[in-house]
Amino acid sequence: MKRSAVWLPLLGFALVFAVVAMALVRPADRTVRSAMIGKPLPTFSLAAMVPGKPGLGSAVFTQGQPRLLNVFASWCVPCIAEAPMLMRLKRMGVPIEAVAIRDTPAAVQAFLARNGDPYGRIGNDRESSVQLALGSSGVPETFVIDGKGRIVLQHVGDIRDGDVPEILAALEKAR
């Protein structure tokens, strides 16, 4: 009995080491998901962000056609990375609306000039109030909204080539 008790501290250390090593090798998914999935889009009305392009309100999403709602910012590096995918989706006929958070009209205009403009409307969310109401925790995030104004999918992070089929399937299902 005494001999086996000598090994208990070493066994305890090995167990703690194994748990820590597992956490380092396989970190937990820390993605914050919106609680709004499956619920109606919050009511909002945002002023236009750039001249020549209308602002954005929640009423646009209840006109019968599913569409994307992209939350972005000109200062967001992953937003630049996803710009080609958004342009690709636009060429495929996907309507895309946008909420620009904590940004300036000049910066957004420059961003669109450099990276392309896939958006039908861009709302100016200076205080991130719409972003927070959506349950969005960062940029970029894209939501699939059905034609009745209900959120059916949230995509956290930049849209990549492998994400396009899932987004298209969600849009098709939302019809």
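For the two forms, the rigid core is made up of the largest set of C-alpha atoms that agree within 1.5 Å on superposition. Positions refer to the first chain, counted from 1. Computed from a predicted structure; not experimentally measured. First, how it differs from the form predicted in complex with the partner chain.
- With the core held fixed between the two forms, G162 has its Cα displaced by under 2 Å.
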The other form holds:
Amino acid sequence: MKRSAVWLPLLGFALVFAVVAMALVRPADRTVRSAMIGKPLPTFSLAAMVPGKPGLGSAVFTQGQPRLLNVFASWCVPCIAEAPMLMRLKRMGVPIEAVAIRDTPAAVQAFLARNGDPYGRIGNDRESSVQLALGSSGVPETFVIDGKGRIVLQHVGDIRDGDVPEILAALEKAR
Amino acid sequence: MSVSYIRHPGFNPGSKVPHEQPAVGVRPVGSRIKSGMTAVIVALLLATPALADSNLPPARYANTQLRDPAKEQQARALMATLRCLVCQGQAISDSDAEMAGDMRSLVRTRIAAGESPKQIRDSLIASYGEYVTYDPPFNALTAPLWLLPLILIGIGAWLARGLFRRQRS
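Switching conditions: you have the form predicted on its own, so give me the form predicted in complex with the partner chain.
Up next: the whole complex, starting with the chain shown before.
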């Protein structure tokens, strides 16, 4: 054995140390991303969540116009935070449809009355079935769907001021 | 483990939703310490956990077994291999998260409707990627996961052989 081989264990230790230190300094991104990006929206049909507003079916998304599909819930705090951004997108003329997760009509009505109502349709996803089909793992999440019903972008978490340009760009590209 | 799947600002999956911190100003230690303590206790008593879960009861089959024991067994075996997407270190069969309950209900409903566990797993993989299963298939990405233990055992055997030889001579 050569004399330099004496250093091999130390080298091994340094390697392990470096890996651990890296993971401490920059923890891994634990965000669960949907595997449905670039794929067609799953077929679904959800009943209306609130009276006076239609429910949501996947057929709406194949009518030629790009749309946002917002996954939200009245019991979700960051959904309140993103409400002004959705209202802004609505004022820009972006059609926004929604899936309400595990919710009740009264609670959703109160939520919309308090935070504004940017939605054209709201589907009642009582047991998160559409959410699971979308590959969404929490609320809020927003998907950009092109006019042919293909998912082109997933935004995980509440939409903030800085996220709006990315969403608008994806909508423009999907046109 | 009961966790919510709301994304809080600074969302940290797997961590519990923090309780409201009582607002306590910094005061000079001394005569005010007693009233300060009272304020803290009152604030702690008044503080409520942040709303994190929905008010709806668990889904139909989240915590209810199927009538057919054979199908229930199939469903359980599948649940043990599916990852809870909220509390990422747990299988859905172990998790108290609402979303895990909804996933259990989905598995049981579809098994009861006659689907095979493989069909259900494949459809979840289509939505979430292979991340959702604890039983990853063998491919280029997962090859190290399956092969590394074999390689390490090989190296160990080789080292052991060398050591035994030296002792004998």
